[in-house]
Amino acid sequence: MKTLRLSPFGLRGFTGDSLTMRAVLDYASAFASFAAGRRVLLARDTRGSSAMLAAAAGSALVAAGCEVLDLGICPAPILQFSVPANGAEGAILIGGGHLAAGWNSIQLVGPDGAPLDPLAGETVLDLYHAGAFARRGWDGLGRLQPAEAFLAPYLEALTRHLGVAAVRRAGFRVLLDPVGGAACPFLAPLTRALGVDAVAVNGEPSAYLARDPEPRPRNARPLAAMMRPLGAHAGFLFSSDASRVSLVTEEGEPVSEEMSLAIAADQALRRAQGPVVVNCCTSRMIDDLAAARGVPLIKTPVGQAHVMAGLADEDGVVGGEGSGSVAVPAFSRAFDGFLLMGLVLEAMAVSGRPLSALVGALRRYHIVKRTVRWSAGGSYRALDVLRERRPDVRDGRADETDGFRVDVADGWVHARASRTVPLVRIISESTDRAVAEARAEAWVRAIEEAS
């Protein structure tokens, strides 16, 4: 049986095997209850088990005397700037996001438009592990009601945040794959709003997802062997939420989801000068962003909800992580892929420069991922034996900001204990590929020695 993953910001979990409808129905029951019957949206993915569990989740939001506003299919981005425009409480998505098919997620939103801080977050755990559910009689039931034109006020609100003028007389053409995700009913009115020329491919929503999720180099191969046929001068990989976006130049190459952040936090820089934000884990591309435009950069837990506190808390001005996630608080307290694209056009078209230069301009890392598998609770001791043997990286500086990290100079490697599965992850950066791959190897070679 596959977990249930419990945390303060959602659930998630596969479908029919731990992820139930008596899971949904608690965990929205709780939340109902933190939300004391205010308004609350809700909004789903296209997967084939979203609008079932969408319905146990409205159902139990109305039976706590919730008004429920229905967004339907809509993609995390749209659904969190929409709850502070609405007046809500906050919001539930019903979506895996980057998780492969069959597996499905609850993620909770705060009345800011941000992931449910973490403090919330864990009274609505004690909630649901209390049962503690607000229940309202025959007379005191909520509503649930469709969303009306949800969408004009985040486009208006998008065109007057980007430089537009400047990416529609540049007369780009680009290639969209949403992954027959969330983000299909939107792309037509986004491209016109933006004036672009779009072709999407895997653009129709569909329940079976045509690829794995995660927007990553590996799953870009079929959109980057039509750029050049298609003359398109940037290609666009999302996430099935469209919180998350990979890119793929003009010349064909799928570029790391990490420069996907880089060059869209350069560009919300050149707009505004102030903090950066990012977690503890993202790549040293955003090091050397932050030192060459002379802002202060703060590195949080590995999270959007601690990235976006930490944007609150610093004042900052432009945040994400390496997974291809980028936020401007200036314009909304969500990880959004739509925002990602139009400042990676509005870069294009204001510097003149293709995207391929773009990335050229970046210096190159390499950074390699592993997992090592622990027995529950035995994930916290190996990152115990990390910090005793620190293997190849003896001399270097330690943080333990989440986990357990060490910084040398052309790079450095992250352990950190799952919260939700048995497991550590292990990330190596390096200016060397070999490099970065020896000292990830050495890392879990001292695990697995002392497990």
Given for the second form:
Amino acid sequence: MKTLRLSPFGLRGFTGDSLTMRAVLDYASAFASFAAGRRVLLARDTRGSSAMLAAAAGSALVAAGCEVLDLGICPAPILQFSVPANGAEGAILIGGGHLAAGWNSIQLVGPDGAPLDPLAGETVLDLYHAGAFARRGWDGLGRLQPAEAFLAPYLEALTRHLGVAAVRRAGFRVLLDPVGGAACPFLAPLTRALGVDAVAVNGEPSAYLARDPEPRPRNARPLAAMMRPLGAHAGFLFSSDASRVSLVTEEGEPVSEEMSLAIAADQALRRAQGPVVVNCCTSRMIDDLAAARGVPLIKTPVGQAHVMAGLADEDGVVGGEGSGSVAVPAFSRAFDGFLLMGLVLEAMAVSGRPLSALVGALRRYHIVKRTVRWSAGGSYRALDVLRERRPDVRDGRADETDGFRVDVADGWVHARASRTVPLVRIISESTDRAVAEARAEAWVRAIEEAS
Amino acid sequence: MTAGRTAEPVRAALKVGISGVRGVVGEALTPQVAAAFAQAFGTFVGHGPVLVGRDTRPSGPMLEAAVTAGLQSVGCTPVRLGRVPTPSLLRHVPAAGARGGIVISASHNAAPWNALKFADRRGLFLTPALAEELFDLYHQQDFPLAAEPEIREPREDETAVRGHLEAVAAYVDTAAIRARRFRVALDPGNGVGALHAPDFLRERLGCAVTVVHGEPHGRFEREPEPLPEHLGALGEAVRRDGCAIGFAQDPDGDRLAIVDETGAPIGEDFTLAFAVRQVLAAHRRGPVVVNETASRVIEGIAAEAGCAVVRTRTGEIHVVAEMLARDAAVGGENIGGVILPAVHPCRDSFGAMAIVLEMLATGPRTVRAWRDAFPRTAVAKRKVPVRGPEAPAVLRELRRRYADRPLRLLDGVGIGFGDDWVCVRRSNTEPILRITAEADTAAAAARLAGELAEAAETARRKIETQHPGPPPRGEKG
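Instead of the form predicted alone shown above, give the structure for the form predicted together with the partner chain, please.
After this comes the whole thing, all chains and molecules, with the earlier chain placed first.
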């Protein structure tokens, strides 16, 4: 199975199969041609292939005369924050993020710290396809040097943005699971800056993934079991690049990753009122929230790049995705798991209520996520079947921002072709669990019958 | 100049041959090419550690990163030695139990060039047969790529130079050298020697050292090839500080040129002659292997010690292969390439410095006096630019023209003129014919070299009239 996925802001694939060293070298050379001669940051996560791919990317950048600041192992949000902070033209991040073991990716970051703007990214893809790379001679080559002291400005800005006094006073204990990923070396200074007592599981940097790196309740069991015995107030499950988080309450209940955004965005809106930007398959919890606060809600296609572009276009104050991510442009243009953690802790400290109470206060939707195997090329035919038949939701309001979605009074159903595997992903949400499950099942059946 | 022929023959920007793959950085030598060659080499030697070293050229880190990624991608473990002399890396390959080694250095080529050179698990550069296999793998571009769990983290190893220099120090009579407290001048040419040679001379050999061009930045302040005409600054340093001897290294530290106590270059043939003399006199009698165009002085020295001389084609691996086959005591090339097999069978400027200082330590005789003690001889060199496909025809034409003289066809065409001789051969690295002549006096040698240069040019013109046409792009190694 060839699994290489190209986008204007990144390449991802299965290491050694579709995502080859050569593909990353060429893609980095294309970006380097675009950023020729200027400053570019480089970072990676802990996966087995990441050092190799970062070496290839570094070589490509130096060949085009770029001044490369290498942050080494570094979470995505800290890298993205550091791009404008260092006056860089952009950044290259090598890392698997939420992707399963065996996968890796190269992601491009623009000068503002957001994923590379799609127009710029298309230029990079054109250069990649043409194999036309800028080259400097021996006396015009760039330099590869380690970035120094990049954490302090990030922590300083984060604590200033959050105003951590209330959190510090509350004396929280938290459990963290960074899945042996890029966040590991940063957890101690980070939790010290927030003034919380932290215990980490999977806290050592590791080339192997101790669990599925997607922060979801089903991956939170070991952490959840430790909450009560350790008397922790909140548990945070990170993706391996620390861009996504799911939560575990003080009672040891893992909660849907959809709630991460709802709680964090609510807290962010207490600081500033303004538009909220989310992708088009985020839980209705966020619709309720925007309505309650009286702010506009803008929906974009799936992906950090689209949400970040929406935030920029609409002057949004907070954005994110239901997969457990939040961004606050006043702080940085990145999905930031540490910011999300800070906002959740702040919400607990300011309200004086435990995390379980914050979760309980949200209107409870039941969200069901299913997948259907489908040949990689033909997934749009599957969506056509759904457009035609609209099983179970014939009278709803349809939307094709990304994939196909139908909204009805009590919920919605959404289908979208996966970008990484030959699957169609179906999400169904309703106030009634049985209804959500029945709709998801009807959509799955419709696709299966058509194949 | 005939129409249709450019003044300078076309020189391919990327040259793949017995000396590895070399090219102009940013034109033909890119991260892509370096990474793909590393993949081919990793596929060739198999999973396991592969040493990677470089000289001081500014393009070194870029190519090192690409080579590292290339090796990892096919499941090898890159072991980075950093900026090390080529002989240190070669010797370290078997010492470290590595699968092979990649040297990132264009040796004596100008700064815009760089190169990858490949060593097998014995720490020997690839023979032509092995190199052909490697190039086949490169051209097929079909590498078995490692999956995520098979990818190995790179390692660092800083012990290669120490091990090498300890072996050199153990080989020579260190006590005798130290007792003399020599004052020496060193010109590492802004290469790796700048990092390692001053301490080696001071700490291990007890010398007082004056260094010129001692910044290891690879922006060569001196022409990188240590030819006599490039050693002015070294000669000046020798005179100024009253040094007994001056040493000049090339950027990767495998070749050595010497200036005497008056600051005058003695010629690279005599670097080799000094080393051969001292090994046969003080260490071991045995066969001597040198390249075809090395000075006849070698025969004189070997005869005095009762040893045989074997000649090979020019090219380090040709000499080394013959040395190993014959269990040679010492060998080398007439470009200041001394090979001490007891240290490691490769060209080694550090071994050369030590063995020459050992010879000086045996008595009061100065460098100049040592040189004058050998039979008087002079070598002259010329180059004739020639397109690749023309070269064999020119050499055939010369063979016919000098058919009534004694001929040697080991490497190009060698022609005897009584005791004097001249050799015309194709360069391994450039589209030129190299002419080397040796005679009793400099004037006689220059006259001989001139005669053959003219004969070669006449032959080339004749061939060109018979087969006119545009020069082809690219040259064969």
